[in-house]
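Have a look below at one chain only, the form predicted on its own, in structure tokens format.
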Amino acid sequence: MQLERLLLHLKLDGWCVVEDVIPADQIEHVRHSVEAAVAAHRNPAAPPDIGHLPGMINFDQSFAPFLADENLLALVGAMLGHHPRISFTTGTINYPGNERGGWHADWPFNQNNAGHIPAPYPDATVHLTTLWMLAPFTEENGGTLLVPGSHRSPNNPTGDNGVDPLTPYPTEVNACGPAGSVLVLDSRLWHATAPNRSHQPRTSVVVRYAPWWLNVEVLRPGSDERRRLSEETGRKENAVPSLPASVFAELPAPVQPLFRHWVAQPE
């Protein structure tokens, strides 16, 4: 019944929250580990009030044991089919005082990316974005802003659809939930960074799940797709570094199938 309820929420509204994915006695350890990794390897191009670390799994594996959570993968499998895989892992910390961000949809629906599906989109879920709440998500600390139902739109504010990306939307909501929960979004859903008005960082890891057939090679530095779509055209694109074989070997066995496509090949 819980899976049916979550699926209905995800299909109709474009998002849902799966609670208790990370056990309560593990949350503090994972949060501290993620915060330390972001502090040590933070993306210098990120806004000063946002801690951003692409390729998070390469630097910290504290959250890895939970990526194949049975309830979460049941939801992912129901939306994406058999043999899903992980396309991105990103450490994301909203520090106190961070500014509100612009409305957008995630890759491959962000029209500013080199590798994007051109609008108008077909009404189909082809990618899921998950935010792992390592601190509670509240209105005060900037739980992600969402526009429920916007995943059914054939375009989004990155595609000049007439909606000002920086203007509050009448039906927007903050996604809230207790630490240890996972916010699941259809990647087409319009969402934005919310301002953190608290005195504590809002720490999370963003993990994106893709079906086996979705080509993610444009994200991989050194790939032919990246050269053709991004480097040769001058268009920007996310960069997801390959996973070292040594890191892959240490991942829990149920998690390895989610990353095997991302392992660096020996030269």
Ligand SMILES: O=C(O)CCC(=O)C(=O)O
Contents of the next structure:
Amino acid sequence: MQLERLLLHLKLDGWCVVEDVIPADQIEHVRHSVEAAVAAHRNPAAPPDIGHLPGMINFDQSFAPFLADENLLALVGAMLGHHPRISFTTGTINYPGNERGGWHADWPFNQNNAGHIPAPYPDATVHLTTLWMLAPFTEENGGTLLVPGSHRSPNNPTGDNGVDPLTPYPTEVNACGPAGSVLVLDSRLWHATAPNRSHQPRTSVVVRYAPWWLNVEVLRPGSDERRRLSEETGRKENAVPSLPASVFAELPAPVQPLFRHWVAQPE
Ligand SMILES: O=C(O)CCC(=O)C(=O)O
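Could the form predicted in complex with the ligand be given as well, to go with the form predicted on its own?
Once more the chain from above appears, this time first in line as the rest of the complex follows.
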């Protein structure tokens, strides 16, 4: 019943919040661990008040046991079918005072990326974006801004669709929830970073899920797909480093199937 309610919300509105994915007594440990990894390895090109760490799972595995949460995987499976994969794990910390970001849909619908499905794209869910709330998401600290229902549109503000990426949208909402919850978005949903007006960092890990049949190779540094679509054209693309075999070997058994496509091959 719970799953049915979440699925309805996700299909109709393009988003839902799954609560209690990380047990209350584990949240602080995971948050500290993620904050330490982001502080040590953050992407230097990110804005100063956004902590951004692509390939988070390579640096910190504190959140790994929860990636195979039964409720969450049931939801992912109902949307993407059997044998889903994790395509991204990105440490994302919005520090106090960060600026509002631009409206966008995520890879592969963001029209600025080298690897994108060109608009007008079909009305199908082919990728899910999840934000793991390691702090509560509130209006004050900048719960992700969303335009409910926008996932059914065949384009988004990165594709020159007539909506100014930096202007508030009349029906926007902040996605809120208690720490330990997971915000699930259809990756087509228009969303934006909200300003954090609190005095604490809004810490999260962004985990994205793909169906087994979606080609994610353009994200992999060194792949031929990436050379063709990004390096040879000069178009920008996200980079997700391969997972070292030693990290993969230590992941909990139920989590390994989500990552086995991304394990680094021996040189
Ligand atoms: O941090 C947020 O609330 C939004 C992050 C975001 O837009 C993204 O990762 O695509």
